[in-house]
Each structure stands twice: as structure tokens, then as C-alpha cells.
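Next up: just one chain, as C-alpha cells, the form predicted on its own.
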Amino acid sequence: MNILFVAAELAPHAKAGGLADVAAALPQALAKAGHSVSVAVPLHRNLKKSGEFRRTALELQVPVAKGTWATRVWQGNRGEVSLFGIERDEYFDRPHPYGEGGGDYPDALDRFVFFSRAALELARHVEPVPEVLHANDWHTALIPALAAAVHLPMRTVFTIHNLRYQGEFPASDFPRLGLAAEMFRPETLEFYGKVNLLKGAILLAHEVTTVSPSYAREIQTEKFGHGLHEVLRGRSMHLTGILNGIDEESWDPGADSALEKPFRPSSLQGREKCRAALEAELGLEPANGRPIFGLVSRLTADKGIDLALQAAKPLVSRGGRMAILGTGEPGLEQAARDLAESLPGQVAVRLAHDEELARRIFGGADFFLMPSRTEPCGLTQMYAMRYGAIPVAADTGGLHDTVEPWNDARKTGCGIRFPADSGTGLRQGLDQALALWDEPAMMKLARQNGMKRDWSWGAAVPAYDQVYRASAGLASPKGRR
């Protein structure tokens, strides 16, 4: 099929989270499976500077609240995938895709209404003409409504990467969407007196997906539904959970230049050098015979970072060490700094977004912490297992679907799961990790099991293919996960 994939991020140059990795990898996997795939993104500052896009003669006439704006399109290619960048410097020539200091830019609604409208105009010019518009998260959630309003002869698929972020705005902002007044009603974009773009996409897209089977079930419950659980239940026959994959060529410990030494499941000697190099880089006390626990994450309560910080001192008292990388909520950043200052040589903290250091933590840590209270899919646990770090993860969302608990009797599994949103559960998980560390043969097997698992997009592509076919009425919703 001919697919236009529309997203607000694109790795590696415009990345705030996992959406950027998906936007980079999933279209490639779909193209390799025979689909014709294009990707539309805002031409963020770093994308414009990357050299990957070139300015073209194509100029879109994008309807806005007060007329139309002439908008230049830039283009690039990754393999068989065409990339389109929507230029609007006053909206996208900024340091961050969304905002600085943890919040959105004040004009977030105008930025992404414009981008969604521009993507719809772009769809008229893409060759071959798209049969499916695949929108992602609230930033592009207006696309199903816009497509329905103009009776565009294309099907819409919408993916929820994180239900918490819904694109909710005051009712007084509705005219800025450029839609007819009757679109502001409970059956479409109105939700308890406000505009809710995500709700509109859930109701108006032909098919809805999210990023793991467990998360698809969770968000239909009051606990995880962020107010939209009944809306999602109402569309359950058109809601599919498809587990994300990773680009195994990009994430390959046998050929990663960021690592001190390459290694593979069959030959782990290089990993010992990576571990020693990580100790030296972060100032962790070397060669104490005890494990390193890595944590690479946004530092937010949703990610359970407070639980990890609370568990650090007891863990250090038992010989464990911790390496933390990420940025996020100011209070948690300060708590992480304080922890590192109180435990020098035992806890190292780097408050940054540094993909190369992340790779070295994956390749040098013995265990990888993911104490998330909610985790739609998660990619870092897959990166960690690919690089030989055994996950110690909360039993929620995509972590449930990817982290198979180690079974000592059967010698199966590749990680440790514990009850989510529980300091006691995390401590139990750490107890299991330390017990596994004390059995080197079992530790090696669990490590190799994770490294050998297929984390590619191979299993996801047929599932997306069925969703696209279902959106066009060519397949039934049977077999949904």
C-alpha cells in the first residue's frame, strides 16, 4: 500500500522520545516489506541543519485561520523511504521539537494545527498518491478530523504512543482549528467542555493502534485510561496493540563505534572492557566484584525515577552501583544530583541527552532499571537486552510484553519483573538481581537469552499491514491483539 507516515519527531536529529525512533525505523521496515512509504515531519532546526533534507521547488498553499500560507517543502531519502520536511521557521526553527524546560512552547496548538494542515496538503502532491495517512500522537491528531471534513479519499490510521499527552485546549481555542462549529461536540473533538485532539483522532480515524498489546488493554481501564477509557472501549474493535521493534542494524553491540570494544552473544570478552571503560568514564569505583545498575530515562514520576532514587542507598549498601543518564523534572534532577554527591564512586549521574553515553551504559551495565509506573512500550529495555544488560522492570505495558522473567529451573527468560508503582516491588526485583549476580553461569545465560531475542520490526510489519488493510475495508478486525 501507499502510506504517508506523519510525526512530530524523527531520529536522530529531532528527538524527544521513542516516537522519533519509531518514525525512523517503522517506515523503513514497511518499505522493505513492499509498501511505498513517505514520512512527513516539521522541518525542525536540527533537521534543517543536518544536511539530510534539500530545499525543493514544491510550495504548498496551507489554509490557516486568516487565509493561506505559502509553505516550502524540503525533501530527503533514507533507502526506499521519501522524507518530507515542512518549513515554517517561526514555528519550527527552535532548539527543541516541543519546548524547553520540560513544558510545551506557548503556541503549541498553532504549531501543530499548521503542521497537520500542511501534511494534508502535502498528501495531494506525494507520488504515488497515499492510500493511508498514518498519524502519530496528539501533535498530528487533527489529521483524521481534517481528512473527514474535506472528504479526502484516503484512509486514516492513528497511533497512540502515550495516552497521557492528549492535546487538550480551552473551548475558546476551537476556532483556531479551522473546522466547522459542528465538529465541536461529544461525538468528535469536545470533551468535558474542552478541545481534546486525541479523543477526536480515536473517534474519527478508521483504525487506531497503540504500541504494545498490554498497553492496548490497560488504556481501556480507568486506572490507565487518563479519562478516555470509555472512548477507547467504544472503539475496541478498531483498536490494535502492536509491539514496537528496534533497528537492529543501528543497535548492534558487535559493530557499535560508541563502545570501547565490540562483543556478541557468543563472545562476551569485549563486554568486560566496556564495563571497565564505563566505570572509568563515570568515576565509579572499579573492580569491586559487584554489579552496575544502569538507568537511561526521562527523569519523571511516570518513569518511577523517585522509586529508583529511594532504592539507591540500600542497593549501594549491598555493593551495587548505579549509573543514571537523563533529564526531566527539576525536583528529580536535583534529587539525583544530591544522591550522586552523597555517594561518590557508587552513584554517577549525568543530566543530559547523550545517545553515545546511553549506548555505553547499555553495553557496560550489568542490569538495567525500568521502574516505570506506566510504560506504553519502552524501547530502552530492548536496547539494553540487545547489549547484554539484564532488565529489572516493572510489570506494566510493553515491559510485560518484552521482559520474560528469568526461570532458574528451566534456564529461560531474559530479565526480572516486579509489581509496578511499588517501592517494595522494586526492592524485591533488586533482591532477585543480586541473587542472579551471585550465580555467574545463570547470569551469563540470562544475558545471552536477551541478546539473542529478535527485537526487530519483523513481527510488527504484518500487524500494521492488517491494520492498513482493515482501514480500507480489505481485512476484518479478527486476530486483534
Given for the second form:
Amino acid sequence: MNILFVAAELAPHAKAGGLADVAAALPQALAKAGHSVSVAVPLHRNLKKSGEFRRTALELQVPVAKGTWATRVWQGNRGEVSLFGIERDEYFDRPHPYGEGGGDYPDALDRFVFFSRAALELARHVEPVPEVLHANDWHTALIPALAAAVHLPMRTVFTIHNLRYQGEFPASDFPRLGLAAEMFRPETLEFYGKVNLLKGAILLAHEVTTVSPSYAREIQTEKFGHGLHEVLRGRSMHLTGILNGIDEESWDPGADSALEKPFRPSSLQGREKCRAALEAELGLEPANGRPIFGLVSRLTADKGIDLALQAAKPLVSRGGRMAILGTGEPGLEQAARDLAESLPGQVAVRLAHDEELARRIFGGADFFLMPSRTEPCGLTQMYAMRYGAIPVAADTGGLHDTVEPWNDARKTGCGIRFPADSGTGLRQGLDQALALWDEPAMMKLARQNGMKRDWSWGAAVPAYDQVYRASAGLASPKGRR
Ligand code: ADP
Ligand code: GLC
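The form predicted on its own done, now the form predicted together with adenosine-5'-diphosphate:
Everything in the complex follows now, all chains and molecules, and the chain you saw is the first one.
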């Protein structure tokens, strides 16, 4: 089918989290399977500077609340996938896709209303004409409503990458959306007196997906629904959980120039060098036969970072080392900084966004910590497993669907799972990790199992194909899984 994929991020140049990786990888996988795929993104500063996009003659007339803005389209290509950058320097020529210091820029609503409207205009010019507009997360959640309002013949599919971020604004902001007043009601965008863009997309998209089967189930419960569980339940016949994959070409420990030495499941000597290089790079004292625990994450409560920081001291007292890379909530950044200062040489913290270092942590740490309280899918545990770091992960969402617990008797599995949202649970997980570490042969098998597993987008592509066809009425919706 002809698909226009619309997202606020695109790896590697405009990335805040996993959405960027998905926006880069899924369209490629769909195109390889024979779909005709274009991707629309805001022309963020780093995308404009990347040289990947060139200015075209195409100028869109984008209706906004105050009139119409002429907007230049930039274009690029990755293989068979066409990339379209929507230029508006006043909105997108900024250092970060969303905002510096963890929060959103104050004009977030206007930025993404504009982008969504521009993407809709773009859809009228893309060749071949898209049959499906595939929007992602709250930034583009207005698209199904806009498409419905103008009776666009195209179908809309909406993917929830994280239900926490809903695009909620006071009712007084509704006029900024440029929709008729009748769209502000409980059947559409109104939620407890506020504008809720995500709710609108859940109700108005032809099909809704989220990024793992477990998360699809969880978000229909009060505990994980962030208030929208009933809305989601009402659409359960049109809600499908499709597990993300990873781009196995870009994430290949056998050919990753960020690593000290390449390595493969069958020859792990290079990995030893990577481990030693990581210790040296981060100023960690040699672990002397004890394991290194890596963590690469946005530093937020949802990611359970407070739990990981609390676990550090007991872990270090048992000889472990910790390598933490992340940015996020100022309180957690400070707590991480304090921890590193109190345990020098044993806990290393880098408060930065550094993809190369992330790769060296995946390729050098023995275990990878992921104590998320909630995790829609999670990509880092998959990167970690592909690079031979064994995940110690909370049993929630996509972590449940990807981290198969190591089984000593059957010698199957590739990770450790523990009950989510509990310090005791994490301690149990760490106990299991240290026990596995003491059995080097088992440790190696678990590592190799993770490295050898198929983490590609292969299984997701037919599932998206089914959703696209269901959106067009060409297949029956899959419904609850
Ligand atoms: P989320 O999207 O919730 O942040 P994911 O696991 O899906 O979680 O994706 C996170 C992505 O961001 C991964 O590609 C991860 O490697 C990357 N990442 C997170 N923090 C950093 C950081 N500080 N430096 C480099 N990459 C990071
Ligand atoms: C979100 C989720 C993460 C998921 C990513 C890509 O940011 O928090 O779990 O892997 O999107 O879908």
C-alpha cells in the first residue's frame, strides 16, 4: 500500500527516544516488503544541517488559526523511502525536537498543530497518493481529526508509543487547533473539560496500534491507562499491539565503528576488549572478576531510575560496577551525579545524549538494567541483548514480550525479569544476575541466546500490513490480542 508515515522525530539526527529509531527503521522494513512509504518530519535544526534533505520547489499552503502560511518542503531519500521535511524555522530551528531541560517548549501545541496540518497538506502532493496516513504519538494525534474534518479519502492509523504523553491542553486552547467547535465534545477531543489530542486520535483513527501486545493489554486497565483505559477499551476491536523490532544493520556488534573491537556470538574475544575499554573510558576501577551493569535511558520515574540509583550501593558492596548514561528530570540527574561522587571508580555517570557511548555500554557491560515502572516496548533491552549485555528488566509491557527469562535447566532464555515497580523486585533481579554471573558457562549461553535471536522488524511488517488493510476495509480488524 502507499503509506505516509508522520512523526516528530527521526534517527539519528532528531532523536529524543525510541520513536526516532522506529521512524527510521519501520518505514524501511515496510518498503522492503513492497509498500510505497514516505516519511514526513518537522525540519528540525539537526535535520536541516545533516545534508540529507534538499530544498524543493514544493510550497504548501498550510491553514493555521490566523490564516495561511506558505511552507517549504525539503526532501531526501533513504533507499526506497522518501523523506519530507516541513520547514518552519520559527518552530523547528531549535536545539531539541521538544525542549531543552526535559520539558516541552512553551509553544508545543502550536508547533505540532502546524506540523500536523502541514503533513495533511503534504499528503495531497505525495506521489503515489498515500492510502494511509500513519501518525505517531500526541504530536501528530490531530491528524485523524483533521482528516475526518475535511473528509479526506485517506485512512488513518495511529500508533501510541507512550500513553503518558497525551497532548493535554486547557479548553481555551481549542481554537488554536482550527477545528469546528463541534469537535470539542466527549466523542472526539474533549476529556474532562480539556483538549486531549491523544484521545481524539484513539477515537477517530481508523485503526490504533501500540508497540507491544502486553502494553496493548495493560493500557486498557485503570492501572496503566493514564485515564484513557475506558476510551481504549471502547476501541479494543481496532487496537493492536505490534512489537517493535530494531534495525539489525545499524545495530550490529560485528560492524559497529563505535566499538573498540567488533565481536559476534561465535567469537566473543572482541567483547572482552570492549569491556576493558569501557572501564577505561568511564574511569571505572577494573571490576576484578565482578560484573558491570549498564543503564542507558531517559532519566524519568517511569523508567524506574530512582530504583536503579537506590540499588547501586548494595550492588557496589558486592563488587559490581555501574555505568549510567542518560538525561532527564533534574532531580534524577542530580541524584545520579551525587551517587557517582559518593562511589568514585565504582559508579560512572554521564549526563549526556551520546549514541556512541550508548553503543559502547551495550557492547561492554555484562548486564543491562531496565527497572521501568511501565514500558510500552523499549528498544534498549533489544540493543543490549544484540550486543551481549544481559537485561535485568522489570516485568512490564514490552519488556515482558522481549526479555525471556534465563532457564538454567533448559538453557533457554536471554535475560532476567523481576516484578515491576518495587525495590525488592529489583534486588531479586540483581541477586539472580549475580548468581548467573557466578556460572560463567551459563552466563555465556544466556548472552549468546540474546545475541542470536531475531530482533528484526520481520514479524511486525505483516502485522502492520494487516492493520493498514483493516483501516481500508480490506481485512477484518484484528481486535484485542
Ligand atoms: P524511550 O523511547 O522510552 O526513551 P526506548 O528504549 O524505546 O525508550 O528508546 C530509547 C532510545 O534512546 C534508544 O535508542 C536509546 O539508545 C536512546 N537513548 C536514551 N538515552 C540516551 C542517551 N543518554 N544517549 C544516547 N542514546 C540514548
Ligand atoms: C516510547 C516508549 C518506548 C518505545 C518507544 C518506541 O518512547 O517509551 O517504550 O520503545 O516509544 O516505540
